[in-house]
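Below sits a lone chain in structure tokens, taken as the form predicted alone.
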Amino acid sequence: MSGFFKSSIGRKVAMALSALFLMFFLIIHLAVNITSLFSEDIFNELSHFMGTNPLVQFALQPVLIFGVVFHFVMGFVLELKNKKAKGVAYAKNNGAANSTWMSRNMIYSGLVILAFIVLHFIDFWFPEINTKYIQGDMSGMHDGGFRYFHELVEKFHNPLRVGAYVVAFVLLGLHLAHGFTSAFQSMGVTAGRKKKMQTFGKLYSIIIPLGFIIIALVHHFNH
């Protein structure tokens, strides 16, 4: 297994698998959050399930956190190794001739997205962990009094926070636009289907971030 991660192909495949896992999670996360636009009760019920179900809390959530950390660490490792392999001459080459701006700056968009994830954890996850496992108070978990709809709306009152969310999701869209195709290429499943995968990747990289942006803006302007 250690030899797998030491090889360039192994690292790229591991990076791709973590990316696909996180992209699937984004679909689930958006599906839950988008219900807050038309039903407070449904959103509270789904959030309650996600926040109290043992399988989600003690199995899927740790896997998700590991996936996020692994993806970003592996991304930084690959970036450093690529720059080291190409040497000083890399900086002198005209990279735009052979690659897009986004592909050359994935590490920077990744850093901004990572900062956003930290903000998101501070807004929602840390308070929940503090309430449930440090204070040991589960009373608010059963009536939407904690974290759920009202907590969501309250976070989007501040225009600066909403602006940060919008910028982060725009960068996420750009990150996904390149990362989606790259992930499938690393898995070797795009041969003969490259155009379809690129089209699907573009749609995904637009729809998912746009959905989160709409949620933030609607709650900001309606409440």
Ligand code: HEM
Given for the second form:
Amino acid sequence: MSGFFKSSIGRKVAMALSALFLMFFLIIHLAVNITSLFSEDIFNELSHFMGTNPLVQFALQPVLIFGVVFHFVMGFVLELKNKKAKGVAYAKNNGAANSTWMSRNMIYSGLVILAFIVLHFIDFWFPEINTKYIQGDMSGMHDGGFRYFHELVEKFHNPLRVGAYVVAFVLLGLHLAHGFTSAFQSMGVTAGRKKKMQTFGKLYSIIIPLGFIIIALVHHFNH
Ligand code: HEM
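Next up, can you give the form predicted together with this ligand of this protein, since the form predicted alone came first?
Below: every chain and molecule of the assembly, starting with the one above.
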């Protein structure tokens, strides 16, 4: 197993698999959050289920956190190895001649997303963990109703936070657009299927971040 991570292709495949897993998470995350635009009740019920179901909390959540950390750590390792490989003629990165701007800057878009995740966890995740597991309040209630929707809306009052979120989502889109093609390349998707995959990748990397942007903006201007 350690041999797998020591080989360049092993690391790239591990990176691609963790990326695909995170992309799947983003679909679920967007699907849950988008209900907040249509129905306060559905959003509250779903949030309560996700936040209190033992399978989600103690099986899926740790796997997700591991996936996020793994992807970032592996991203840094790949970046460092690539930097070292620059000295080797055949692996040389010739700037715009043989790579796109975004593919050379995955580490920077990745860092912005990392900064966003830190802010996002301070906004939502840590308060949740605090209420549920430190205060021991699993009811999900406040003032006689579910608290999730109000907490969400309240976070999008501040225009600075909304601005920071939107910038992060745009960079997420760019990161995904390149990441998608790269992931399928590392996993050896054959030439015939490549075009369809690329179309899917483009659509995904536009629709998912746009969905998050719409949620942030609608709550900002509506409440
Ligand atoms: C408008 C956009 C978004 C909203 C309203 C939102 C909302 C939330 C909320 C309410 C939680 C807390 C869930 C809980 O623990 O009970 C959460 C958790 C989380 N969000 Fe987001 N999110 C948004 C965008 C994103 C994006 C773009 C990413 C990734 C790049 C992301 C990654 C995460 C992660 C990793 C967690 C922790 C999941 C967990 O284990 O509970 N979120 N988000």
